[in-house]
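Taking the form predicted alone, here's one chain by itself in structure tokens.
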Amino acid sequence: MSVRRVMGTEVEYGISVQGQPAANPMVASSQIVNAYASSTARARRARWDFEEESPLRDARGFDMARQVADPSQLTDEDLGLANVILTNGARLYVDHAHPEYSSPEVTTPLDVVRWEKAGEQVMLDASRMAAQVPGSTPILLYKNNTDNKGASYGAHENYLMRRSTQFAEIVRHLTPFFVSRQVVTGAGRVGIGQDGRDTSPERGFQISQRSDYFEVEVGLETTLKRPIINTRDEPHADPAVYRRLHVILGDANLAEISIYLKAGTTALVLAMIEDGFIDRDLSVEGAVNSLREVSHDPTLQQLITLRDGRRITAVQLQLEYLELARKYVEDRYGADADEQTVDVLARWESVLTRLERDPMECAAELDWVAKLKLLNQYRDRDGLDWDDAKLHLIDLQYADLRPDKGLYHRLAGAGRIRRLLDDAAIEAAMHDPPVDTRAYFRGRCLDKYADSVAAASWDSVIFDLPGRESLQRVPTIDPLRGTRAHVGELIDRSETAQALVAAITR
């Protein structure tokens, strides 16, 4: 494979109530999801379906005890939140105290950015549709990790795998490059600590949202003792066949480019471990502690102790996975490789040696170093220090999701940071499927049988037919089917529901 492979994302927004700091943030977030749907007769039926979800499934070949999970590890217990699944075959649903965007399964880098970015604009009408609600107060929104008063919210990352990879060798090779991935993929932070409260003139920035919440290596769990690698063994797929891996530890990107960048190349490193391919044991010492070390030096000069005893940079680590990755294309590919492939490559290395050269090269493309930039325009301006809580507010405006007070959307606006899609081409995706995957039956369904869609999840659509005593469930366990390929024109010429699950089952 390539960095071609079934992928998606799940964002969780900040939220704040303007003018309420004490406002519920869960009623907040229902007033948010409610509204979405109250916009459309198509989203307001179908329920999400949690029958096949298996969250305390650990990949190390255990469950956990529920009596002993945290309750925020109990995503297949339906608390009565808001939950909407959208016609581009996203849901749309609260997630305890935040209104999250999970994108409709994409294939390629790009439509990870298409469908993750075409998120943001359902988020940014939800705020609108709420506002118009009568009596109601402004609900401003963020994309971003934290807080800065001790609490983090995720933005997860999925990518189908082999089932026949050796957990372990995912954990050995993926290790390393997420300790060093954040200099490509950060979002940046005003403050260091948990709290953001330590903004002593050399320790003011960091790269990461996230890498502060880290705790352990290898785990379960996602918002408790937060791991580096998680084990959560849930595929929504044929177990025997893949496995699904959840990546915790990224950042809520806003540039297109880190977002593309965090994608393509996490996938072509997975791509060499489930060929065998890498070669030489990069693993890091103290990986949690290298984690945090790096994010808090955006000079980029922070070493790594790796267990062959090297003490290198996290760039250089980079540098290390994309020569491999270059060879692993060569050798699998060679003048055959596919477009995006060659693009991230490109785009990776390109990135990787300005990084080591000047990171300030980087701002048109890399959030962490954009909002570095700007808050360093202002620092120098009004003489600020980074404890002033100027840059605390400048931190958290970059994220804001309004178009005309986002700091963000005004640098994009201003050609300040470089696109790889058009606005056309995102607000298409808030509506339509991807097509080359199962996301297309959910989708088109959501969208053209609505009064017959009871229920969906990631692996089926369940229909409630007339003349039917049971509720008729069609599993999606195939993540490549169900495409525009193998049912559009099935699904064209379906008038009707029972029309189609006729055709589907005759």
Ligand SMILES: Nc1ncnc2c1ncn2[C@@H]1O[C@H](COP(=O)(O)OP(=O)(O)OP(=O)(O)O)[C@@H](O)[C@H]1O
Second form
Amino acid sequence: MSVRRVMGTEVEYGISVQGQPAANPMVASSQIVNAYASSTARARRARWDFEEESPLRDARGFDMARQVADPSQLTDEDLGLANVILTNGARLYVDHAHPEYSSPEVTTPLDVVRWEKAGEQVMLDASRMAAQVPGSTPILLYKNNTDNKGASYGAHENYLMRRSTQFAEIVRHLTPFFVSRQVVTGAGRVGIGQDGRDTSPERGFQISQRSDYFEVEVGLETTLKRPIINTRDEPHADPAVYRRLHVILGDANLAEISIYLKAGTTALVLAMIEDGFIDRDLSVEGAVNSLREVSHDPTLQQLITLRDGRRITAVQLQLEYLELARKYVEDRYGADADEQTVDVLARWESVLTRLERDPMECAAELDWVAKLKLLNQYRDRDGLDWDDAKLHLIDLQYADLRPDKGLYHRLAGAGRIRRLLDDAAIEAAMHDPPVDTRAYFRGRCLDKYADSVAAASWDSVIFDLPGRESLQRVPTIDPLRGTRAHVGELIDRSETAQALVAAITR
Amino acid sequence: MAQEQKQPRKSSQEETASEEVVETDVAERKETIDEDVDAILDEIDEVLETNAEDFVKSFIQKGGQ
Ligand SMILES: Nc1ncnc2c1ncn2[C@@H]1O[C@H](COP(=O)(O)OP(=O)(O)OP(=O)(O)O)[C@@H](O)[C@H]1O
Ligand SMILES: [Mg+2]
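Take the protein just shown as the form predicted alone and give its structure as the form predicted together with the named molecule.
Everything in the complex follows now, all chains and molecules, and the chain you saw is the first one.
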């Protein structure tokens, strides 16, 4: 495979009720999700179907006992919190104390960008709708990962992989990649340490929002003792053939090119791991420490010690993966490599080359560089130290979703951050599902037969049909079936859900 | 085109002249960059939340995944 693969991203948004720091975030999150659900769901609101979820299944082959699990790990129990499915195939819900948008399954990095950015617009609309409820206080949403006071919340990536690939191989080859990829995918942060307190004059800014919150190399947890490689094994596909790799260490990115390269380069590395193509051991000595050290040095000079004794920078480590990926694509596809694979390789190389020369050359593409450049301009003009509240505010407000207030939006609007998609493509993706995965079937069913869909999830759509005693569950276990090519015409011609289900089960 | 014109050997005077041109170019560019920076910072000054200290302090989140 190339950069193409079944993928999806989840983003937990920072949330605050304007002027009310003590407001209950679960209530505010529910208001966000409910506001969107009630204004878009035409009639009945389909439930999320929890039947196939198993968050305590570990990829290393055992189940964690429910009694020893932290309550925050039990995400499969319907806690009665808002949880809806959108016509674009996404899931919009309350996860712990944050509103979350989980994108539909897509197959290319550019579509990852498109449906993730659509999620930002969904959240923005939701906050505007919530503000229209009489007597409500405005709720502000942020696409970031920390409050700089000790709390962190995630932006996860999901990649479908072959079950036959040894998990130990994934850990071995992916860990060094993850320790170093932040130089491309970091969102930038003012503050060092989990509570952000360390802002000495020369140490104030770090590359990644998330790196300081990772404490172990491999593990099942996602809310405490966070691991670089998460072992959650909930494939949402045939478990005999597939696993879903749940990646939890990434930053929530606003820059489209950051998101694109994050998904594209990770997909390429996974392809090489699956095909046993990585012929060298790039294992890092003390991965957790290295992850933080790399993040803490925006000059990109920090050295990482490899197990083979070499000491190289994160950019150099990324260049090793790039070189392997170039060989791999050449070897497998030659001149037939698809356009996005070629584009990801070219951009990855270009970004790494410039990062090595002068990181500031990437200010129009990568979140952390764009943010740092802006912060430095303020520091120069106003003579601010890193502990100045204004710099912390700039960091926070970079992630504000409102186009007039959000600094990412201001920079992109002024042409200072380049984009890959136009607004119209993103707006359409708020409503339309991707056409090449099962999200197409899910989304179209919710759009066309809203009254008859009782529940849905990644692996099923459940119909409640008139005249039928029991609910009709249509499994969607294969992420690559239920595409427009498979069911487009069938849905077009089925006037009712009865007709559709009859045709499917015939 | 520009490349081709440079190819014929230049007298030392010409060399100095062209270097000067380059220098003013840089100076001019720096000036426009500075103006650009000022413009964007002015724009951002307008939208930054007032009372940075309070705003940052009151952004308190519960941990998530
Ligand atoms: N088989 C699959 N392979 C890869 N990605 C998938 C697959 N099935 C679903 N996804 C994607 O995985 C994500 C699942 O989101 P969801 O929030 O339900 O995840 P979760 O891991 O159960 O949740 P959480 O981490 O919040 O507890 C979605 O973005 C979806 O598109
Ligand atoms: Mg989730």
